[in-house]
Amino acid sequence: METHELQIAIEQMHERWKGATAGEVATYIPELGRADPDKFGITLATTNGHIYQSGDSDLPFTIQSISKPFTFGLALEAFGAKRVAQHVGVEPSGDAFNAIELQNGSNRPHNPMINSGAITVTALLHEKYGNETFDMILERFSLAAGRPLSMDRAVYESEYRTGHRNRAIAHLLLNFGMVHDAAEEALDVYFKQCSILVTCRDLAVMGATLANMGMNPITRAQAFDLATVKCMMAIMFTCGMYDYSGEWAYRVGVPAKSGVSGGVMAVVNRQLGIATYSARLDPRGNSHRGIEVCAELANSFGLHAFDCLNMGSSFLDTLL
């Protein structure tokens, strides 16, 4: 059987980038510092259910900030856009992901893709679901991934012990009435959601679920409402790569979210989900290999949303 062109492409990219040594493993969460910097995986999942993998695509790692667009979607479904907008904005901040800063005037976090906004979103969910919040989050993430997911307790406990900056953010939010009184309990849920274990394959399928209008392309289960998916992808496009989001939009041009454990998830609307894993991070907290692979994929297959010069998505359609 002839090897698929997408499979050949990611194998070649994996070979090109596996020797890259730029970047450092995150250590501010001590347990993350144990990651092997040489592990490297790439997975593509199409909206018609095909999977293409190369490298360490089945290696588990914690989802970290890639959880943020999904919990944002859950909050939109639970409360509606108007209520959520009272607590968190949708503007890029230009600041680091863990900045202790709120919008002037409104005292809202700038957007739900940075820690202050994500903690606010999780607190909203906790206000509604209480002790069942994490189980609900885990169930919906599992629906999007197409298999039961679990939490890495060692990473959770490491985050819980050392998450003093996030505690400072949570109490600042409490001071301005952006979160309810049980801020510590909500923050505990946030630490747990960031500690959910995924693989490159899981993230690619979760991305393909968003690309497929909220329906898992393998199980055919509806994980998110269609209107919610639009908002999730919009906020990923403008804010998903921390304070690199503008350059990402310029270079790669698709919705994406990164996490400090080394994952990157990107979405090509109506076509595929892309996931990479490499724990070597750049100074902004994004995977160095992940960015370069996604940029190469976008350039090779015309994935950029505004690309009108090269082969374009119509070429990708012939491959899928």
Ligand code: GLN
Given for the second form:
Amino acid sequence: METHELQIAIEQMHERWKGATAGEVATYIPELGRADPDKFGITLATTNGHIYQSGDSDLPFTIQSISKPFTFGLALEAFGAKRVAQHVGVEPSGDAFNAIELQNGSNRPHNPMINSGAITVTALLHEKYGNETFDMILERFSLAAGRPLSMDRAVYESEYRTGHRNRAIAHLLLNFGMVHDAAEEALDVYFKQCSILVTCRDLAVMGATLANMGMNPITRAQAFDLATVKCMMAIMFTCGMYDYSGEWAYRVGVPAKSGVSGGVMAVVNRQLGIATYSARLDPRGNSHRGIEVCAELANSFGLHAFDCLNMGSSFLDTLL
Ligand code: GLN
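Having gone through the form predicted alone, I am curious about the other one (the form predicted in complex with the ligand); can you provide its structure?
Below: every chain and molecule of the assembly, starting with the one above.
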């Protein structure tokens, strides 16, 4: 059988970028500093259930901020858009993911893709699900990944012990009434959700689940409500790459989310989930190789939402 064009493309990209050494492994969560900076994986999952992998695509790492669009979706399902909007905005902040600032006037975090917004979202979930919150999150993430996921206890404990900045953010939110009184418990769930272990393959399937209107394209399980998938992708499109989100939309042009352990998940609506792993981060906390590979994929296959120079998504359709 002939090797698929997408498989050839990601193998070539892996080859081209595997020697790149730009960027630094995150160390502010001490346990993350143990990551091997040379590990590098790329996986694509299509909405009709094909998987293409190259490099270290089965290596587990913690999901970190890539959990944020998913918990946002869960909050929208549980509370509806109106209630969620009272607690968190949908405006790009233009600031770092861990910025200690809230919107003028409303005192809401700017958006749910930065730490303050994500902690608020998890606190909302905690208000409703209490001690069951983390299990509920893990179950829904597992449904999206198509296998039972688990948590990395060492990373969780490391972040719990050293997460003073996030703790300060949680207390600031508590001061403004944006989170309920059990802010510490909610923060604990937030640390746990960030410590869920995934592989590139898992993230690609989770991305493909979003691309496939919330239904896992392999197991056919409906992981997220149809109506919230639109909101999850919209917020990833405008805010998913922190203070690089504008440039990302300009250059790559698809919804995406990154995390400080080195993962990037991108979604080509109705077609593809893309995941990369490389722990070397740029100064904004995005995986350096992840950005470059996604940009190359977008260019090669016309994935950018507004691409009209090449054949755009119709070209990809012929490949799937
Ligand atoms: N757990 C990390 C933190 O809160 C997540 C941040 C990220 O991935 N950018 O600092």
